[in-house]
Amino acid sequence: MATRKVTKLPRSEREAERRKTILRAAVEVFSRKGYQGCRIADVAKEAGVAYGLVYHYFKDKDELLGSVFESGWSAFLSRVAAALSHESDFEAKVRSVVHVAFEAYRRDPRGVKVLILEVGRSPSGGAVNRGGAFTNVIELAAGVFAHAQQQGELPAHLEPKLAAALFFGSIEMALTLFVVGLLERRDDVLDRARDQVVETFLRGVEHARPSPGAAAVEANPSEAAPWTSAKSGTKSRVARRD
């Protein structure tokens, strides 16, 4: 019987795959334990590699977190830029960016959790160049707002960079509600939250229109304010905290 020849990946590809495996493992561990509670040994165990191999690719935990951020953020920016390039009018561009952000969370909730909590809002993210990343995304969006002003789609008195900051701030805070468990991570709730962010940003709270057939975004019953009441006869679903 003929033996099957096993084709080995070139060294450079094997190195890239190992590095990617370690980065994914770091996301999983950072998401569960937080940056402060995570050890390099935890990442090595999650990745299924020797402890010393992690140090072969990353000199310390700070560099590992920075690489996680750079990988996730660059992928997000690329998808945002691609979405913007496929749309012509301003409203469609706004919708496409919000869609990209919510789909990123839907596909990889742990990765988004690390970006928001461990990098964006924790002192542990100090080794990451957050200022540069923030500047890049604001400049990208500000260009969209400025172009919309030139086309007469937006009032000329608005400051494009401030509008861009408010735009991405609303997206981040909406996703934070899911990350910390204040909204249930269900597809229907994600869809309604996505649409509410778009409508509220474009038209304001007083004039936001619901999408066809959409209901109000549901709060997680376990996190709801004490003066709210759940629907009778309805079994609450516990939010998944990843």
Contents of the next structure:
Number of protein chains: 2
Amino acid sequence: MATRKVTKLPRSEREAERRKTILRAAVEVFSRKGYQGCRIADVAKEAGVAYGLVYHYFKDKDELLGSVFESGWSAFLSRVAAALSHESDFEAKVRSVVHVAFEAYRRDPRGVKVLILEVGRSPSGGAVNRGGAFTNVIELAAGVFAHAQQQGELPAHLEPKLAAALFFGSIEMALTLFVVGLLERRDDVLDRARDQVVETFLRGVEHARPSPGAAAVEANPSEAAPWTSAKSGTKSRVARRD
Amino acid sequence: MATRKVTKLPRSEREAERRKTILRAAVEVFSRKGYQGCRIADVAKEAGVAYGLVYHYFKDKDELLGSVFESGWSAFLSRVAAALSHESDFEAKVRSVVHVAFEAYRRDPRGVKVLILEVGRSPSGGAVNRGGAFTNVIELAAGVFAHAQQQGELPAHLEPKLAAALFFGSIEMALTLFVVGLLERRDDVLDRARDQVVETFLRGVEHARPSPGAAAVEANPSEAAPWTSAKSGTKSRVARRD
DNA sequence: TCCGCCGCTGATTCGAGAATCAACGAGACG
DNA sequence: CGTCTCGTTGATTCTCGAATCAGCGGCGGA
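What's the form predicted in complex with the DNA like, now that we've got the form predicted alone?
The next block holds the full complex; its first chain is the one shown before.
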């Protein structure tokens, strides 16, 4: 968007730029039509380039979609890894990973949607090793849980891989609520949801604590039930376009 | 499987039987190749019928796949509803729904895989109203949670829909572990996993209690860590073929 | 036993979209 | 300023699978 052809870029940079443009367009189309449903022609049109150019940058459809997935997923993975390395105690780690996931969604709902809707779902034949990616996060997280168990921060009888699955399953489905529009994509809603995910995972539904500052809200009846969006007018209508 | 053509059935019943055969075949192929990836020819071959017959029973591909989804999903929904109506207190409801889900997986892994891999994931254009189905369960469960809140069994500050999402997200991802082969599909593993799902959801990872009878196991070192399957030969290479 | 209906067959048709390729022209380089 | 390179174009070709349809034969009824 920003750079029109006005700015002269050296050959190589212009090329890399093109490639990224196509990749972005692919994410866009992919998020609308799904892995199998999208046509190369759509991607080309979305990117504003000729049909054939897509094949100049990517061997075939599989490679294109593979790249889309790859770049999104590795970005997410590295953010998660970074978050984990910044924190030392278990609760903080859990909190920061959830934070990363929600932040990613806030930043790029489309991209997250693509990842959510495709990871681990689709025929084993596909070029993209989604199954492998799925396995990776699960095992990364499982390592964290196993470590927490050794530190005595977590009951020893839990299976770490399963704990990891419950963790990411919660995050994924929570984000799915937003993706499908059951919850409104609004900052305050996202924040409270994030807290509830963390609390429920750590302490269970029965003992989940309210979001920090929720007490204040509790005292103010007019803002009492932010979930049910009493006054529809406020921000409402976030530009739905998924 | 059981009935060959030996047993003479009245016309109408034979037809209904055929229809079911095709539906079953569709589930099978569908679970292998995915919604978009499967070809009608595959379904016909799998069912052992002529290509054209598929079109005799189903208007087109979409209707076929819609029926597959519909029948599986409605069966699941009614079991869930039944389970809910049998129990009165909150914990029991949670436990029994998880039980239903795991039981469904035990009975028909392929079918569950299809539901898991397709529900809520795919372009909104699809004939099947998967999104609607997804919304349905979430809202069914949300009702249960809201009711529990009124009974004081659950903190009032939780958003019921989100709680429902966390609940089903946990179940789904737990089953996914089995579907992709990260956990072995064995009765004892399934049982323990089921308990851990319930416990983690109700009380959180930090306070999840061991499975009933785990204490007994705890006392017996040889059976100590069934998760990590000390003796390697046991689990290893689960016959990946989903 | 014979007739006619209709469940069933699978080769054929048809369209959609993936992948190719020959040609064009803008920038690089002398 | 001319030429050459290569990014770019989009019509063309080719593949693959959805949907059709004309006819066959098993089954039930008379």
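What you see is a predicted model; the values in this text were computed from it and never measured. Residue numbers count along the first chain shown, from 1. Throughout, rigid core stands for the largest set of C-alpha atoms superposing within 1.5 Å between the two forms.
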After the core is matched up, is the C-alpha of Arg32 off by 2 Å or more between the two forms?
-> yes
Following rigid core alignment, is the displacement of the Asp60 C-alpha between the two forms equal to or greater than 2 angstroms? yes
